[in-house]
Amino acid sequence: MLPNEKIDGTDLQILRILQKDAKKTTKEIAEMLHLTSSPIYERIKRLEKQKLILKYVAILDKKRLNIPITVICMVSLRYHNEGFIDKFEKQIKELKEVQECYHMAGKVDFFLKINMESLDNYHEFVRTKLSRIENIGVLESYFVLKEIMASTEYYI
């Protein structure tokens, strides 16, 4: 968002509503906010244009999709110059099994979130794909026992 592109309280209310349920119609949002549909529609289009709304997605049930194992994988690289980091990031983006990847400050360099069908599948993924990335120095895997809370909503 550019500095001169302000958002107001109504914009924030719209964003909160859409974070909870992106399928809400303009009419439903207008009714919730006691406004008419037209200004709500215009505001949503402006928020999209400002890139405050990046996309609309469906959140799927990983257990029903038979990928119930969540692995948090901490990666430390051997070499840390820009070229090695860029190459690692490019290679990780090619691995469809990796759901999230963050470049970290601290003891590890990267945090990966991976969902798999089973521990055997994760073992095979590490053996045939992740371990082929040449600059990985240390790879630590943590297995989620229970998901206490997961949210896609930002506190705004």
Given for the second form:
Protein chains: 2
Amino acid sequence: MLPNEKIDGTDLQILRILQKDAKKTTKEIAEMLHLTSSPIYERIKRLEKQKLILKYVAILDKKRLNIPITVICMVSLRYHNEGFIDKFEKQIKELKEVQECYHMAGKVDFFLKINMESLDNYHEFVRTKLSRIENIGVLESYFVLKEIMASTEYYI
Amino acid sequence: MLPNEKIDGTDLQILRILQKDAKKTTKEIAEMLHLTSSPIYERIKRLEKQKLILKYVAILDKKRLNIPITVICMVSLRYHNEGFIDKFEKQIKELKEVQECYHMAGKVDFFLKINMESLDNYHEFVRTKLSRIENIGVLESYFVLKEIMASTEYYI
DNA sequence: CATGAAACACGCGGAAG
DNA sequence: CTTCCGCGTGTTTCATG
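Condition change, the form predicted alone to the form predicted in complex with another copy of the chain:
Once more the chain from above appears, this time first in line as the rest of the complex follows.
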């Protein structure tokens, strides 16, 4: 998977900066690392090509967008054949309200993170979309009271 | 919290584009929306000022960075006074390996998302850092087998 | 929404370790 | 031979009208 593509300390520092603020210019980064723009530019292009940097995105404010409710939903399937699992994944991917979905080890099969405008909407979502997916055994909803930390950064 | 600051359809389209790809230029967005660069530029600046756009970040590849293990950790506290909860939050924020932390409603108090290089490291992390936080009652770890969806986008 | 000036991104030839 | 520097050109950003 990873033939350790020669990531040195400078690369790591660039990655640390960009995962905090992707709008930093090569010039600014260069000053922080006591280099000129050129090597920074070349390194960033290389990191993009190597797919260490996957993409650049804007992070929006959920609450100001009127989707203040976050639900963590734990799903266990009734049957666990390969076909059933693939089918479940496919159906989940079609639900736009689901932001994240992880296949887990253990007695719970899937964790979902779902964003909603209101509890009413969540009720409607579960009733008309989620619970209509066949093969769901157990479905447990946990509501987020407060986001203590919600970062996209990795500790590198 | 939100005096619905006059977000129209064009604003929403801009936000949809930027949360997929923050590197799109105002010119490119303008072409997509059949406008010129100037109004797009002004709208983006306004959305940033209104804090609908919180920040721009680079999304990195966890596996290529040698942190392939993701753990969802469910924590229940022993005591639930205000002071205990605040103290727990403060101590969690100091653990760099914890990427996300949510205070939950229900019998589980906190969900943590933790990234690790290996299971050995996770073992060490729990032994020397997590379990040393006082007041933890129950600590359950769930390991991610596969990321089905892992987006930073909201459905807007 | 158009315009122009300033800043930035990007590519290259060359220097330096 | 790899990494960095500095300059040149083309885009983009950003303030003004």
